[in-house]
Structure formats: C-alpha cells, structure tokens
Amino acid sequence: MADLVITIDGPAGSGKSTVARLLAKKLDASFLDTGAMYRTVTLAAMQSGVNMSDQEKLLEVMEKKNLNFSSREGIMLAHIDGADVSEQIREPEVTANAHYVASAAKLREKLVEMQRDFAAGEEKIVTEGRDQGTVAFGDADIKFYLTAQAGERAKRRLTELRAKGRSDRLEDVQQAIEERDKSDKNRAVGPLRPADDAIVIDTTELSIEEVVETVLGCVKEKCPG
C-alpha cells in the first residue's frame, strides 16, 4: 500500500474530483479517479450490448475485457482492449448507465480490488469516489467527505454541460442529481456516507481554490512530514 493515502468522498457535484486532482498535484501524489473505473466498465458493457441490469453479464464483460488505468499529470486515463476511452466515458449516456455497475455487488468487489492494486504501486495517492474512506481504504491516513446543497451542485454540473455545448435545463440536472443521491445512499453495497473519522466540508459557499487550501491545511496539520 502507498505510504500516504488520502480519500475524498462525496456526492456528484460536491467538487471532490477537481479537489482530489489539484490536491494530488500539490502533494506530488498519484490521483485515483474511481468514477473513471466505473464508467469504463459501463462503457465496455454498453459496447458489448449486454443487458445492463444483468449482473452476471456485466461481470462476464469485466472479466473478458482488458481494462487498464493509469494516472498522468493529474488525469486518470482509461483503456479498453488497448483503446483510449478517457473521453468517451464522460458522455451522458455512460453516466446514465453507471449506476448499474455501481449497484452490482460482485463488480464493486472487483473494482475495489483494482483500486487497492493501483494504490499498492504508488508512493502517495489521493483517491476520490463514493466509498473510498468507508470501504476501499478504511485505514487511509486522512479521510475527507465533501458535500454541498443540491441546487449548487446542479449549477456546477450545468456549467460543465454548457461548456460541452449542451442545452440541458437546470431543473432536469438537479432532478438527476437528487435521484443519483438517493440511489447512492440507499444501495446495499458501499452506500454513500461519510466515514466515521472523515473530515466533512460543505463546499456550497466555497470556491475550488478555497476547498483545496482547506483540505491541504488539514493534511499538513495531520501529516506534517
């Protein structure tokens, strides 16, 4: 396992991915984007045309496909059978189907194993997701849980979509986020919740820079070395 493991969990739009990436850069650590892993398995299943609600078929796809992940300059790169799909996995259709993989117990177990294997080969790692501090790295050195009001998270997501040329409505984006929250919190395996020893930060009124500095301050205080 890495000498330093920092986990950042939280709901969609809380800023965890951006904060984790920037924190990793400041600490010269590797960045593990677990969402990219789930999305990659989702895309592989979609490309194979399997029933997304059939856990055994999803598992079969995951075992047959060569899935490879690497971290470079703060970006998580994903490959399926040698093909770079780092951009494809961010498409809305993939996002909409990712919950099938996230709620499949057998797939989550395998993905957690992959996350731990990834961390084992790194000296320092900042990892973000939904269950990093509670399941994947329960013994992490420092755990954070970022949250924010649903309305603010929807605005952030809408800004990202508009930057890609989409014209989604704010109401629809917020509804999707709230449904995602409900699904993540109520799933049987690895539900979304703060670890008992996590530092909880509400990012609603904070800029990304302010969140990063707050998190960095906590890291320096807890691990001065």
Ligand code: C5P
Second form
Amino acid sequence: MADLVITIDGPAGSGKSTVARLLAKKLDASFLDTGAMYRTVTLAAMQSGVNMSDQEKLLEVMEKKNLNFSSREGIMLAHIDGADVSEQIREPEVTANAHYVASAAKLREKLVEMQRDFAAGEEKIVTEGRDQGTVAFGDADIKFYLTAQAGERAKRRLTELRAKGRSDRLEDVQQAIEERDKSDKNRAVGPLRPADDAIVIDTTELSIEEVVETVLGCVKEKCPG
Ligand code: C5P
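Switching conditions: you have the form predicted on its own, so give me the form predicted in complex with this ligand.
Next comes the full complex, this chain leading.
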C-alpha cells in the first residue's frame, strides 16, 4: 500500500476530478480516476452488444477484453484491447449506461481490487470516485467528500459539454445529474455517501482554487510529513 492515500468522493460535478488532479500535482502523487474504470467497462460492454443488466455477461466482457488503465501527467488513459478510448468513455451515452456496471456487485469487487493493486505500486496517491473512502481505502490517511447543489453541478457540466461543441439544455443536464445521484446513492453495493471520518466540503460557492487550498490545508494539518 502507498505511504500516503488521499480519497476524494462525491457526486458528479462536485469538482472532485479537477481537485484530485490538481492536488496530486501539488503533492507529486499519482492520481486515480476510478470513474474512468466504470466508464471503460461500460463502453466495452456496449461495444460487445451484451445485455447490460446481465451481471455475468458484464463479467465475461471484463475477463475477455484487455482493459488497461494508466495515468500520464494527471490524465487517466483507458485502453480496450490496445485502442485508446480515453475520450470515448466521456460520451453521454457511456455516462448514461455506467449505472449498470456501478450496481453490479461482482464487477465492483473486481474494480476495487484493481484500484488497490494500482495504489500498491505507488508511493503517494490521490484517488477519486464514489466509494474510495468507504470501501476501497477504508484506512486512507485522509478522506474528503465534496458536494454541491445540483443546479450548480449542472451548470459546471454544461460548461464542459459546451466546450466540446455540444448544445445540450441545462434542464436536461440537471435531470441526468439528479438521476445519476439517485442511482449512485441508492444502490446496494458501494453507494455514494461520505465516510464517517470524511471531511465534507460544499463547493457550491467555491472556486476550484479555493477548494484545492482548503483540501491542501487539511492535508498539511493532518499529515505534516
Ligand atoms: O466520476 P464519473 O462520472 O466518471 O463516474 C462514472 C460513473 O461510474 C458514476 O456515475 C458512478 O455510477 C460510477 N462510479 C462508481 N464508483 C466509483 C466511481 C464511479 O460507481 N468509485
């Protein structure tokens, strides 16, 4: 296990990916975007045309396909059978289907195992997702849970989509976010919730820089070394 493990969990649009990436850079730590793993398995299943509600079929896809994850300069790269799918896994169709993989207990087990293996090879790691502080790294050195009002999270997501040339409507983006929250919070395995010992930060009124400063301050206080 790494000497320093920092977990950042939270709902979509809470700022956790950006904050985790910037924090990792400041601490010279590795960065693990676990959402990319759920997205990659989802895309592989979509490409294979299997019934997404069939856990055994999803498992077969995971076993047959060569799924590879690596982190380069703070960006998570994902490959399926050698093909770079790092951009494709961000498509809204993949986002909409990720809940099938996220609620399949056996797949979560395998993905958590892969996350722990990844951390074992690193000296310091900042890992973000939904269950990093509660399940994957219950004994992490410091845990954060970022949250923000759904309307603000939808605006942030819309800005990202517009930057990619898409013309989605704010109401639709907010609805998709709220549906994802519901599914993430209510699943039986690895549900989205703050760990009992997590530091909870509401980022609604904060800039990314302010969140990074707050998080960094907590890390320096709790782990001075
Ligand atoms: O964070 P991101 O939006 O990329 O995650 C995609 C999906 O993967 C989420 O909607 C969530 O359902 C799932 N996920 C999860 N557990 C994690 C990370 C992501 O269930 N640790």
